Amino acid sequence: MSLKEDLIKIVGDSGVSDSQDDIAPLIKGQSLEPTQMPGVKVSVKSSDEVGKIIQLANDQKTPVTLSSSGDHSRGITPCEDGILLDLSNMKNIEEPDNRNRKVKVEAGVTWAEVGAVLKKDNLMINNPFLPRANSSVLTSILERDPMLNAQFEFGERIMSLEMFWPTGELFRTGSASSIKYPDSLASGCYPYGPGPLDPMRLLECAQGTMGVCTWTNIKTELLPEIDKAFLIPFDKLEDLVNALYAIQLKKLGKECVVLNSQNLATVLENPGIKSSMPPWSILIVLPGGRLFPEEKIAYEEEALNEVRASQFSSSKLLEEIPGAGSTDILPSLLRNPWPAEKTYWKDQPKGACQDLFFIAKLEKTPAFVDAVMKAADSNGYNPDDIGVYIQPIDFASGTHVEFNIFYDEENADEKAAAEKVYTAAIEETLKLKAHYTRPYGKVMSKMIYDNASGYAGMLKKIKSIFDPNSVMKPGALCF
């Protein structure tokens, strides 16, 4: 019996194509990695099914790569010859637990469909920035995407999750992992093990090559009920950086990022913003709690401008965006995804991007972003055209910095130049020790593991004992 004749039998005829038509729309990625065509793709609907594919794939050694969403801004690469195993009709979405703070959403759900649920009991989740509405909630979470709070305490949204190690063996973590879950005392919210071990930390960062997540509890928190933003502009990211770290040692604030002119001009939608602003912005937003919202926010607004007289006096608290409108708009859009019905903000400007993203301390960012904007202009492309977004993670003790390379996919010079700058940026922050968490694709996993050879070995070693048969997205590495 052939193998699209096995799958058929776990999924039925119409779960099962390996036309290559029907697979092309799940594995084209927006990113300058090449991508190849898989022998056969099979959709699921149910934890029962993941898990006998990927009992009959390790049986059979047939490699697996997998699908949540139609969303691949980072570029997948399946095996030739070996499954894709699509995800993205596991739509199911638990009623928000208002007890718990918390919702159980299946690999297919969406950042749109999610948002639309939790609204209506006046909840949310901390998301990334601005992700797109087809991704996928549970994949973003599991790769770690930064989330726009900075506190320290909402860093962790995984409360428990259900898992199929690469063998097929069925595993829960946390609280979930109780007997008869979710039909017992065990609500699913606590995180961590059982036992000693914390099995979630392999899932986390591994780009599928751990297992296969089917569902997990997500932290959700109340949404504000009113908020006051700002744009505070800045000359130099020296001076950005000083003041930001006063903010954050005060706790001020909820979502809290930066932008340079580039990207605050597509995200706003307004391309004169990118020469009639100075080149680098915070975006914050004081919420408003449930009780005393008006009070909370007052108190946070004096805060924040006694840390501007004094750190940062020559910049102000901009609540009007100049050719933008009001700083009103912020919230909403920091919480949302980028609207489906509009063309994605990094597909905006050329209609590609390839992101390069680490982790840094706040004060080396200067350092980082010449280093990416001379490699860009050695390498034939205008530094100005680069995005840059900094997101401070855990009350700025660290940061995550992503460069955004837009280029035009069907002007061949121009994506030439992008792969050059991408290849030269990468080699140069690795210069300057920037920590990457997350290497996606060919070249960064190669240049990075390259530059940290024992580390690599080790992650082989690890990759053997829970995936023996290499049936996980085999050639690639975790974390």
Second form
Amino acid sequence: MSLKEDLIKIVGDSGVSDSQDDIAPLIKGQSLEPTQMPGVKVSVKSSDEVGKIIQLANDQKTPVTLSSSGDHSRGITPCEDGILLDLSNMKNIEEPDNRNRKVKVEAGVTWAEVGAVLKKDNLMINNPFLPRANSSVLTSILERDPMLNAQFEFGERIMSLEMFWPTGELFRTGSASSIKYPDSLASGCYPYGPGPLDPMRLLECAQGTMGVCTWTNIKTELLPEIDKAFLIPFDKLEDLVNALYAIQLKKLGKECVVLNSQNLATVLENPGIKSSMPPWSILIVLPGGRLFPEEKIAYEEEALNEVRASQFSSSKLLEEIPGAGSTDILPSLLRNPWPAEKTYWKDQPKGACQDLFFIAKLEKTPAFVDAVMKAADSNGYNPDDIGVYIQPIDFASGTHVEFNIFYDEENADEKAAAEKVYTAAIEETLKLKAHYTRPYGKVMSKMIYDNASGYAGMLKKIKSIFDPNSVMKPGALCF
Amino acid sequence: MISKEIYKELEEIVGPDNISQDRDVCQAYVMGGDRAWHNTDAKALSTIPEIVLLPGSTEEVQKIVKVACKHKITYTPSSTFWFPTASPSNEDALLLDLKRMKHFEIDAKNMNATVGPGINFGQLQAEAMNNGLYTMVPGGGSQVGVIANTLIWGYSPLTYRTGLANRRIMGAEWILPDGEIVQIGSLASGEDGFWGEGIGPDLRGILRGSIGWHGSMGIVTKMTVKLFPFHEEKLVPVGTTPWTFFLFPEERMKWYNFTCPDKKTMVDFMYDIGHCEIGAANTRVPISWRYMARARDKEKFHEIWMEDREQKRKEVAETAILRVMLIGYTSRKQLQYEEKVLMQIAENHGCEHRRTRQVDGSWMQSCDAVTMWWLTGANMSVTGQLDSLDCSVKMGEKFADLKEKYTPPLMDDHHDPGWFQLNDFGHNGYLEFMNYAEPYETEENVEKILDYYAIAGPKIVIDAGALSFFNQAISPASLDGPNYGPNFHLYAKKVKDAFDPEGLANPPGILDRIDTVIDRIPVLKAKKDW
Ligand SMILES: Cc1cc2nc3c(=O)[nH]c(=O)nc-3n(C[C@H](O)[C@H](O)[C@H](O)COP(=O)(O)OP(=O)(O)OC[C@H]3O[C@@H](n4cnc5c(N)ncnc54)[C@H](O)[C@@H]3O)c2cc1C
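Moving on from the form predicted alone, please list the structure of the form predicted together with its partner chain.
Let us now look at the entire complex, which starts with that chain.
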């Protein structure tokens, strides 16, 4: 029997296709790397089907690539001739457990879908920066897209999950690991283990190489009824850095984001105002609490003013975005995915965008920005057109530093320049010890793992233990 | 018996002052028998080491491990020696006492500290506070090692804000069981250890899960741990040992005790605190703690705790006291705001605010922790429940019922439902079910206690479908394994076998430890029905 026939036996006729027309939209991504065509696409609706398919892949030693989102902005590069396992139809959202502040979502649930459900109860999941409406919540969190809320307490959003090991065996983590779950006293509110291993950590940022996650219990949080948002402008990134350390040390605000003028103008969909924008801005939202919300905002605002006076008195706390109206728009902008009906913000400047991001200490961000801008300049790309987004994480004890290299896919010269900038920027940032926790694509992962051979060596050993037939996306990462 | 040649080889690594084969010295590293432990494993396994070594650097530790691997000698790391797994379980073992490794660096700006195994929480907390930061200190006391505790447990009421230990591990330098070094987190990128996530899959997933390996997956020689914003006002130490406390700067830090109408109301109150995103810690106060505080010594405690048992049982059943700590991290006004919210929640639930002293001897730096734990000659918790607060409460009730069947020999605590608190900003709860006993019991009673810990206790946790952070430290993997994951023990074993095929790192290892004990103790073996 052929692979396709075997797959049909598991999911039925309609779930399997080897037509290029069916497959192409699923792997269409935005990455400078060329995409490969998988042999067959199989769409699943249940965990049971996932397990059977992974077992089949092991029997037939066929590589498997996972796809949960309608979005592959980082590129998906499936394994040639392998199975593309499409989880985007796994759409179940369980009734939110508001007492324990969690919601159980399957792999295909998108930010837009879960947001609509939670809003009814004035709840939210802490989201990353303007994700695509059709991107999977589960993959976004598992791949460590940083949330905008910089407060440590709201992090580690996954509370437990169900997975299939690369050998096709079912497993659940943390306090959902009892075989009695969900008919158990534990409701899956604790993520780690069971035992001395932490499978969740191995799945994180594994790009589908360490197993398949089918659902997760995710932390939900209060969606504040009122907020006060500020834009704090800076001419120099160095000054912003000092201000941000001081703000985070005081635990002020929840959503807190740094953008350069290029990205601020882009997300406000008004490229004309770029020149009137401050070069650097902190966007910060002070949320009201569940009780006495105004009073919470009042003490935070007073403290923010005190920090400003003592640490960054030459900047103001603006309630107006230069050329774009009140900062009142920010909470809603920052707590929602990019509207599905609009061109995605990263596609607005030039149609396509290559992201480059890593983790660094906040104090080193000016040096990284400098290095990437120089790499752009020396490779024929206007540094002013590069978008920068800096996300403080855990009170700015680390930051996600992201560069958005916008380019026109139809313009060969521009695409080539973007490619050169991308590679040069990786090289230059590695010299400054950028910590690339998410190496996407073969070009980047080779450069990163060559630079961290000890870590890569241990990862290879772990991969061979859990995926002895090397079926889960072989060739990605360092194995 | 380890040969003279091997001794020489080891002596060359650490120098003659840092190695000993003296029986008296080695005897000090035995944690079992008379050392007040009612852990089944401490009793059954603890063995005198053949040689004790005090390495002073990562390089020395690595060389020792390589010598051990070459000659197929087992080795046990010990940092602050507060848990039985830090003492060998077989003859002819090396004991690596890591207390000389006192590397300490604090990066206040990026809110982390890098420590060696010899640094304890007292030291870390003092330096953190000097820099306007803080962390949690485990209930076991601030004398325990930061690395050892963060690797294996890491709980205190302060974990409500400082999170579970897995999130506090940043970069680490780790000597694998075969002697190879791996740098994890941002160390792998050549940076310092400020960040914990890996390059792609996160190797912290191998370093620890819901528990740690207890030395059976190599030795961590350096770890960067996260620190957290505190406030700038000083906590002034007062008193004379052993009665020492910190005075709280009351406009920035305060305790609040509440008497609640009943346990259910108290639990709802706790949930509301989490939902309102306030507080620095909140925990149920077991009634025995109040008697302990009143008694000041063991004898007095037993006198007042055991008198009029019926009345005590009623008191335990009917008293619900909640202790909440608020911190004005941001400002004094934050404390005022949170106090207003707290009082509003209390009013909504009909809970009464009680006066309490604005001092701390337990949670910030744990100066009284040891007195608190040692009510009898021996103690050990039987479960550490991790999940929702509701799960903690229900498991506490189940354990209170079970414990009655084992009381005596366990100390009567009048059907107390255990110590529960909120973790992780209220996203999950925690239950620790403590038990006290006398170590010099009749054989029959000792056997009863062993059964309670190693078989009856784990079975009710499994039956309820809950997860304990004592799994494998108390319960047999052969029993737990098929019930969690399922078969988490088999996956962990695969990893262990790949990195330590000879099983030299602290055997029998956390995965086989309690099964080994059960096989060695006939009364337990007879009860093995799985
Ligand atoms: C009465 C009591 C109450 C307690 N209460 C709490 C509590 O509330 N919260 C909490 O979190 N903990 C608690 N504990 C646990 C205690 O805090 C831990 O045992 C301790 O944190 C670990 O430090 P240690 O001194 O025990 O380390 P050790 O005894 O030195 O070592 C413990 C284990 O870790 C291994 N180990 C040691 N150093 C290393 C290393 N560098 N690399 C790899 N492995 C190593 C050892 O081999 C051993 O198996 C309590 C313990 C007791 C006795």
